[in-house]
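Given next, in C-alpha cells, is a single chain: the form predicted alone.
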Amino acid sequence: MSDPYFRIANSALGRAALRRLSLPIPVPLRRYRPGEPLTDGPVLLLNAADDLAEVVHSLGVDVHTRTPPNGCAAVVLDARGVRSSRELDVVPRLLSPIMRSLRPHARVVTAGLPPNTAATTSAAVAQRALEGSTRSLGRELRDGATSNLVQIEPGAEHDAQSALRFLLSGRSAYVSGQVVRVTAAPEPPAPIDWDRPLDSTVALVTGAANGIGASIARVLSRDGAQVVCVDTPAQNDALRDVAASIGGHPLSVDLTDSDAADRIAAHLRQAHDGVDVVVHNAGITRDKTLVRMDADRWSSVLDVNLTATERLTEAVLADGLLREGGAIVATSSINGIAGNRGQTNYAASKAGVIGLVDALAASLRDSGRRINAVAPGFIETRLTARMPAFTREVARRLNSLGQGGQPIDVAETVAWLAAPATAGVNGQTIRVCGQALLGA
C-alpha cells in the first residue's frame, strides 16, 4: 500500500525537512530473508550468568562483552539478579552508555524473571518494573530499533532460545515493547533445524486467501509446514491460488456453518491422520458505534471471529486430532485490548480470543499442547486502503516504529508460536503492533 509520508522521510530533502520540523522519521525495517545472519552485525552481552551466556553463544552469532568499535546489532542484558528496587540501577548503569552505539534496526533485549517465580516480595517488584523500563526505552529508540523483555522462569534457560532467536532477528521487525513469558518446555526439545522448523508438520489456516492469512499460508509452508488453506466459497478462485502457489491444500468451508468445524476435522483426519498447527485466523469488522449497531453487525462480527474459532478449538482437540506437541495460534487485535470508537462487537471478538487462549493454556500445557494469540495493530492491507485518508495515516503514525506493520509480520509471529521449539511459551498475547501508543 503507498505510504506518501513514508517515502518522503527516506528521501534526502524530506528526512532533512522532517528533521527541522521535529516530526518522526520512519524507516525501512529489517526483516528477515530466507539464508541471512540472525544479526546484521555484533551482540553485546551485558551482566550475563553463565546459563544465559551458553545460550546466547549458541546462537551463533558474534557475541561480545564490551562495546565493540563498530558499534552494537544487538544487546542482551541479563537483569534476572535484581532482586529490589534498588538494584534496578543495572538497566541505566549499562545500557545508557551504549545506546549510541547502536546500529540501525538495532535490539535489545533484557532478560528477566517472570515475577512469581521471584523469591522475595522484594524481588518480585524490581523485576515486574523491568516491563515499564523495557517498554519506555522501546519508545526512546529510533532507526528501526526495538526493545523487548524476556521472562526466563528458572530452569526453562535452554527453552528461551527460540524466543532469543525471534527477538534478535529480522523476523520480529514490527515486535516491540512486548514481554514474552518462557517456561520449562514439558518434552526436551529435539535437534531442529532452524531454517525449517515446521518440517513434517501439517498446519490448517482459515481465512487463507488474502491479506495476513495468505501470508502466513506462506510463511508456514516457507518454514516446512504442509498447509490446509480455508476460506469461504466467495474466495474460492483466490483460496486455490494461494494453495496452489505453496503446494497447499485449499478447503472452501464458511465457518459460520453449524457444521464447518466437523467438516473440518474430518478433513484433517482423513487426508492429514491429524494436524500439528491450527492459526484462526479468518475475521470480519462491521463497524458502527453501538447506539447505531443492529443486532446483524453485532452477531455476524461475533459469529466468524469468536464463536467460529471456539468451535473449531473444540474440534481439532477432540480425540487428539491436534497432535501432541501440536500449537494453535489465534488472531486478536489490539482493539481486544485497548477498544476502538465504533469496534464493540469487533473489540468483543478479539478480546473474547483472548480469554480463550487465557482459558485453555493451562489444560494444553498439561497434554503437551499450547495455544497463544497475536494481536496486530495497523497493518497494511487492503482492508486497512478502505480507510479515510487522515484516519490510516494517523494510525500509521501512533508507534515507536512510526509506520504501518505488513503482513509478514503478523506471519512470521505466527509461524515462532507454531514452532516446536517455542514449546516454553503458552498462554500468551503477543502485539505485532510496533509498540502502537494504545493497547501495548
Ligand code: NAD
Contents of the next structure:
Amino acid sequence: MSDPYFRIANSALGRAALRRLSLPIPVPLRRYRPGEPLTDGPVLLLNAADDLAEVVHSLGVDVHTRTPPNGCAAVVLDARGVRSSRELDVVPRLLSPIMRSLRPHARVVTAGLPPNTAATTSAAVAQRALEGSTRSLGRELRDGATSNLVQIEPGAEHDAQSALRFLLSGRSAYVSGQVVRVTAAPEPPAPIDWDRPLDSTVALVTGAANGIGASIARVLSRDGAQVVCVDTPAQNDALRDVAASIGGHPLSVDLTDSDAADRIAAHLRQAHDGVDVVVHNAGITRDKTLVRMDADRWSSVLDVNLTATERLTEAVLADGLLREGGAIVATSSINGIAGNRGQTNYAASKAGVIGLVDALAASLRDSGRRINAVAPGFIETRLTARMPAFTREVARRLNSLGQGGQPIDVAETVAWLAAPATAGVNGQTIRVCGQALLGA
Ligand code: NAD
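Provide the structure of the form predicted together with nicotinamide-adenine-dinucleotide, given the form predicted alone shown above.
Full complex below, order starting with the chain above.
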C-alpha cells in the first residue's frame, strides 16, 4: 500500500524540508534477505560474562569489545550481573559513549535475567528496571535502529542463541522495545541449519490467502516447512495461488463451520501424519462503538478470531496430532493489549488469544510443545487499507520507527517463534509494532 509521507521523507527535497520542520523521517528498514550476513557490520560486546560471549561468538559475527573505528552495526550489553539499582549505571556508563557510533539500522540488545530468577529482591528490582531503559532507548534511536531486552534464565544461555540471532538480524526489522524471556528448553538443542530451521516440518497456516497469512506461508516454506494453507471458500483462487507458489497444499475451510477443526485435523492426520507448526492467523474486524454494537458484529468477530482458534487448538492437541517439539503461534494485536475505540469485539477476541497462550503454556511445556503469540501493530494490508485515510496516516506514524510494518515483519517473527531452535521461548506475546505508542 502506498505511504505518501514515507515517499516524501525518502526523496532528497522532501527529507530536507521535513528536517527543517523537525518532523520524523522514517527510513527503509533493513530486512532479512537469504544469504546476507546476520548483521551488516561489527557487533560490540559489552561487559559480557564468558557464557554469553561464547554464545555471541558462535553466531559467526564480527565481535569487538571496543568500538570499531567505522562504528558498530549492533551492540550486546550483558546486564545479567546487575544486582542493585546502583549498579544500573552500567547502562549509561557503557552505552552512552557508543550511541554516536551506531550505524543506521543498528540493533541494541541488552541481556538480563528474568526478575523472578534473581537471587535477591534488589537484584529482581534492578533486572525489572532494565525493561524501562531498554524501551526508552528504543524511542530515542533513529534510522531504523531497534532496542530489545532478552531475559535469560540461568542455565538457558545456549537456548538464547535463537533469540539473539533474531533480534540482531534483519528478521526483526519491526520489533523494538520488546522483552523476550528465554528459559532452558526441555531437550538440548539439536544441530540447527539456520538457513532452513523448519526443514522436514509440516506447518498449518490459517487465513493464508491474503496479507499477513500469505506472507507467513511463504516465509515458513522458505525456511523449509511443507505448508498447508487454509482459508474460506470465498478466497479459493487466492488460496490456490499462494499454495501453488510455495508447493503447499490449499485447504478450503470456513473456520466458523462447526466441523472445521475436525476436517483440518483429519487432513493433517491422513496427508501428513501430524503437524509441527500451527499458525492461527485468520482474523476479521467489524468495528462499531459499543453503543452501536449489534449481536452479529460481536459474535462474528469472536467466532473467527477466538472461538475458532480455541477449537482448532483443541483439535491439534488431541491424540498428539501436534508432534512433540511442535509449536503453536497465535495472532493477537496491540489493540488486544491497549484496547481501541470501536473495537470492543476485536480487542476482546485478541486479548482472549493472549489468554489462550497464558492458559496453555505450562501444560504444553510439560509435554514438550510450546505456544506463543504475535501482537502486530499497524501492518500494511487490506485490513488497514480500509481505515479512514486520516486515521490510517496517524496510526502509521505513532511508533518509534515512524512507519507501518509489512506482512513479512510479522511472518519473520512467527517463523522465529515456530522454529525448533526457539524451544526456550514459551507463553509469550511478542509485539511486532515498531514500538507503537499504543499499549506501551
Ligand atoms: P486480511 O484480511 O488481509 O487476511 C485475513 C485472512 O483471514 C483472509 O484471507 C480471510 O479470508 C481469512 N479469514 C477470515 N475469516 C476466515 C474464516 N472464517 N475461515 C478461514 N479464513 C478466514 O488481514 P491481515 O491484515 O492479513 O490480518 C491477519 C491477522 O493479523 C488477523 O488475525 C488480524 O486480526 C491480525 N492483525 C492485523 C493487523 C494489521 O495491521 N493488518 C494488526 C494486528 C493484528
